[in-house]
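Just the one chain here, laid out as structure tokens, in the form predicted on its own.
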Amino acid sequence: MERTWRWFGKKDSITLDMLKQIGVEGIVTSLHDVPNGEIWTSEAINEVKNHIEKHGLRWSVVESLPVSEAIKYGGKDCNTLIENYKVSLANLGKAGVKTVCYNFMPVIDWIRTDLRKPKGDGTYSLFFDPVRFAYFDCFILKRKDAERDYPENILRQMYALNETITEAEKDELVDTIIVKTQGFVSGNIREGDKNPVELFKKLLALYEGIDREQLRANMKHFLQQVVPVAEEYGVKLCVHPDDPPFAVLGLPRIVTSADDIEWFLKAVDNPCNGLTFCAGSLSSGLHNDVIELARRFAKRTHFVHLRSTEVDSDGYVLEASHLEGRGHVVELVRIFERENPDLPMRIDHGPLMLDDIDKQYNPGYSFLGRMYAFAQLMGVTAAVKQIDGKTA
């Protein structure tokens, strides 16, 4: 698989050229400067694409071209949104870049309650608590009937947490979750925004009625009016899994199981149309089986993260070592090099270790431990080719 690895562009610390040093072959980033839902012109793509490739390298992936709000809810400005998705779609095709991941989650991307989680070897990962994210819920969003959709284990814990809870760790969840978690991905609500616990409940409100075929229904007049823009210009287009793979906050997902796959990719019906495949989002349901996804979706699979998790049966979830865990990144390693070799692949997450902990790097982003966890998976694949040739 290529070697990819996430870059926020410019003003990232991490440089082109630190990339290039540690065996990067490819570059997966987007046009974090654009608003949610204007075009991507040529000229702002071209420039991007070049200053990559003065580097040595290659833009593989958009991570992410973002699906509007009023696009998933089906809102009035919605038609018109989907118009401008398709001219950046074709503007990049047109510029060579020819791999979009996206996904269709409402309001609320990937979701961590502790965003430095210590471990027992000196280092922090990100963590899912759900008694926290239930607290948040209730206790802080104060979600009309929120209670029901918890089970009395989890719930009994979040009264007794509301009776210990500080105003700073209140404060710290509304960071971790609504702010530093959506900012550099969603883009909804960003950093220094005021109330934006306000501004959360509007975007929530956005969606009352839509329920899961509703959402469903909105995503396929998505992929009928994009995927023959991106088959025209030679896109793939790749949904990424929703992050838990469960309902939150009232919010229908619909990305994640193997029925929910295999019901998109029917939908449109197209080899434009396809999945990234996200080990650590899928791996933290435990209704999912890593593997056998791996197995029935590798052919219609266009971009891989590779991250692993520890889950429980209550649904607390560790972001685990990049060989361990429900992930079973290695068997993945296998399977993917066996039945899609030509994918972009990238280190997804890594922990917070060494020098990195006191840097300012967008959660789940540091440059030490994605190289850690970088320089294993290079292992893990050269020893599966060197034993792929030996026995074919």
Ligand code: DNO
Given for the second form:
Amino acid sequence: MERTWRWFGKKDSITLDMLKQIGVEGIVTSLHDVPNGEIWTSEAINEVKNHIEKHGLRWSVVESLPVSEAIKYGGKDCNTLIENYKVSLANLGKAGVKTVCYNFMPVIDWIRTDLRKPKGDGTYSLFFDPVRFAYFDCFILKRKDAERDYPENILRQMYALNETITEAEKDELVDTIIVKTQGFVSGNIREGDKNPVELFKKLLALYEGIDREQLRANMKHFLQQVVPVAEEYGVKLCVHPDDPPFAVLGLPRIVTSADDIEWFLKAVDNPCNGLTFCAGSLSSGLHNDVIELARRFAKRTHFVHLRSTEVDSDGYVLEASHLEGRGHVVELVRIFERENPDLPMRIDHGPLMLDDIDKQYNPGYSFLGRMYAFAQLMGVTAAVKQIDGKTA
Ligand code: DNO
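Having gone through the form predicted on its own, I am curious about the other one (the form predicted together with the named molecule); can you provide its structure?
Next comes the full complex, this chain leading.
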């Protein structure tokens, strides 16, 4: 697989020269300064592309070309925004940037409740705690009838938490769930926004009456419009699975399981309509068996995120070591190296460790932890290739 790395543009303190030193071949990035919904011009695309190439690397994957909320809920600007999306896709294709990742998660992208969960060895991991998440929903957002969405054991623990939680912990929960994890990926809410909870509630309100079937219909409409353009310009689109892979906050989520993947692949049955195989997101749902999913969907996978999780029966999710846990990353490398060897892959997230602990990085995207996992997976890939008789 092609060894890629998520880079956040010229402002990223992890420079392209550093990435070159550790054996990265391709860059995964976005035009982070272009507001959602606006056209990515050829000039802006080529500027980033040339900058990357000057450092002896290539722009392998766009993560993400964001899908505006109005496309997802079917607002009045939906078709204009889809037209803009098509122009951006065409401009990317013309520039030779041919793999484009996006997601179709309403309002909220990936969800974590804790960005510094101690792992007991001095390092920290990202964590999803269903009790704190329920607390955020029922006590902070105060969403109508929210309690109906949680099992009794979670509600019991949530009420116990309510007896002890401090104001500072509540603020941190809000900051983690809707600001720090979202600010750098979605553009819906940014660091420094006043009253993020009110902003967030307004976003949720846009989806009143949008159920799973309606969201599917809206995704199908989007794919029907954009996939022909992707095909014309040789661009491979690949949707990122929902993280975590289940409905949240009364919002439907539709890229969560084998059935969902099968559904969107058939909705527009074209090789340019594919999947980002995010092992971390998929493995965080106990209903998913990532090995089975990889075998089944390898040929329609256009981009791989290597990461793993540990999940318990209450739904607590810990980001595990890249070599352990439900992500079965070693086996995934074996499957993808055999089935689709040119795929770009990147390490997704990494433990917060060593000198990085007090530095400011986007959550999950520190340098040393990702480099550590990157080196582990380079070793795994070399071993898999040797066993298969290919040169490493
Ligand atoms: C978080 C990421 C996601 C991902 C988007 C892709 O670390 O995996 O934010 O980039 O969902 O559209």
